[in-house]
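In the block that follows, a single chain appears as structure tokens, in the form predicted alone.
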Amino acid sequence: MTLDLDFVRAQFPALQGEWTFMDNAGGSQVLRTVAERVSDYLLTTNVQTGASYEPSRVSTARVSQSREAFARFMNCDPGEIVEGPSTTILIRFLSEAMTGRLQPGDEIILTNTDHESNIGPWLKHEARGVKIRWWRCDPETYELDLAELKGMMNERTKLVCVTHASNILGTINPIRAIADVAHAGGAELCVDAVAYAPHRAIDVRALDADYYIFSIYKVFGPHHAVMFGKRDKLLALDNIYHYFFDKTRVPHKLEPGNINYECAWGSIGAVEYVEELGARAGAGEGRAAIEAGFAAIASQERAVSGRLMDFLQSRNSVRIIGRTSTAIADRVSTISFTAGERSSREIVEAVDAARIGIRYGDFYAKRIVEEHGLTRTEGVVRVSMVHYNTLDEVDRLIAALEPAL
């Protein structure tokens, strides 16, 4: 499938400007109809949801809706469906409403490759006698082995934390073989999609983790997360909000504070935006028009990739850190790499004379930086596409590569 390149374009009036946008890993620039409906909501129906009153009762419709429309974009129930600020905060609420069911003597398996969102919040654990193992990847590959993980699995093993796709290496972990391997040994699988959600349809039920979680300000929306947890997960945390909020009141009880309304809102703007995509496409609608829409995506992320990839291969200095592969089943659109000993931040900077931004650094997966020597170049440098950008503007981040490398 291909994309209407001048209809997406148009869909995102940042995109009208000079700048020329590659660190979308670090955010997506916003839909028009996101904005839109971010501003209805403020203007109309700002107050508290549960009321008997009439623009109450709409504001509580509106946040269900939310729910609905995610349910929709990850092929699950609508009261699966936890909202919050960022993944890096919806996972610490998980972290917390796990603690209950996490014993001394219990361990986790983290790995080295995730951005610290999946890390931090359950390294609390150990001063509660949890006990924490690294699976780590192949320092010359960074590939994750699935049998490593396998030998890992024991009887106190409770719970397995990985990326779907790393926001550094670009790779696309296998993630319904990774939950087969946790559930086999009793464990629960916490899945960190923030660099994945924008690139390619998901479907929880097929990839069969229990807890899935991405930020929307990734996907083309604003500052709000979802995640998704099994029925029976959810109902086994504990409650973190509330005393008087039992442990059944699901998704409310890991809601504290409540969730930001306008973005709940505003959100599905980026759900219907991906259906229009399919639906164009002559897909129809729903999940049909959500899988076609990501197909286009995919498609165009593979031909940006596959430009940007074979210059950085044609260059002796450059180094991929990843796999150089660009199929649309190995690797999302993000691409980072270091040229020889030069600094990532003056190859960075240079770049930005181009009004093309881009970006240098750990990306807060600084474990991974650090334990594989690449804080000697002050990280990688990381260009992060996604369908919006087109073969023009690879030409033109080239050509201003090229005289930096």
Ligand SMILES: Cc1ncc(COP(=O)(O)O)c(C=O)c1O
Contents of the next structure:
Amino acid sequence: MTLDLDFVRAQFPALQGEWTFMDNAGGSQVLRTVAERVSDYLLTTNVQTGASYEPSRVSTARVSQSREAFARFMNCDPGEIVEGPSTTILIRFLSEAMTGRLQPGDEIILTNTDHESNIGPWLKHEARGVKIRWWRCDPETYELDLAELKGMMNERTKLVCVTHASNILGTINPIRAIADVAHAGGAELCVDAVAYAPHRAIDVRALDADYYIFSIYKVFGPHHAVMFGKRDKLLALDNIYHYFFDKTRVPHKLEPGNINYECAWGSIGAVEYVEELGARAGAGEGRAAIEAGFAAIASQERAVSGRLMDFLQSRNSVRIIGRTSTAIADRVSTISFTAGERSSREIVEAVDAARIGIRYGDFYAKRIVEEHGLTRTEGVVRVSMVHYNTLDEVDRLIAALEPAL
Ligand SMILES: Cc1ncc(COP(=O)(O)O)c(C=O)c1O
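So that was the form predicted alone. Now I'd like the form predicted together with the ligand, please.
Full assembly next; the chain just shown is listed first.
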């Protein structure tokens, strides 16, 4: 399954310039179709939804179509889609909407490998007597141990929160197995999928996650985000909108204020793009096309990760932070490292001059960096690639990194 990289790169106007973008886990480049859709919405149907006049009907239909597109993207029903401005805000909303059910003495399990978006919103319940328990990774391998999670579960555990892929390690966590442990203990599972969604097909039914959230600006779209929630779970959440919204008003009770309509309409372009990649690989349409599109994406990512990983592992000074395997099932193409005691900032600044965008720091997954002595090197160097990155770009990066390592 190979990608037509000429076709792929032609869809992203920013890739026609002189910069190489390898900070995609911070935010990917945007498809031309997405930008055109956003513009078209604003210029032709920018009215309030829900009225009887024709332009409003069109606007309403466009927002509904975005829920349908995300439902295809995640393999769920449109009525299970909640939209919002960012993953951080959606998880805050989710946390707020759980206030009524979380009682003093209840427990929430968080990991120290997560981005703060799936940590901070849950900590606020501590003030109401909810106990936070930490599922910590192994300090050498950075792996989360499922047996440890099993041992932490008890009848007070109400929620387990975990990232599908770490935005630093690139590690893919076994969400289905984690869901099975959480559910066997009577708890729900909230998954941050921001660092996973640009890389692999999502099937929330197969994963059995209760809540599953990601940001579209990392998946070739605009600054917009989406949350899947199992329908019965969404119905059971508190209303966080106006008093006259009742609990049955899903998704609106969980979307206080209006969602961004132009971004909702624009985001469909990202879903259709993956479907187009799948169709070009001969897979028809809908879910089959999405899965085939991501299979092609994964194989290109595997190629670029393999090339970079081989180089990094050939350098004595380099320590990979996370797995060294580049197998498709093991990791996404986000690779972080340190080089002895060298400052990660200096390494990245040396690469800037080659017009290649990479990045150093903690990427708001601060706990993993702070708890493992990685602040000493000003965090890690992170190279986060997606399918539009080429082997030539990796070779240019290697040439720029070599003198700095
Ligand atoms: C893993 C992960 N989770 C959450 C976020 C936050 O996403 P947002 O900016 O949409 O709040 C990021 C952003 O970098 C991330 O990488």
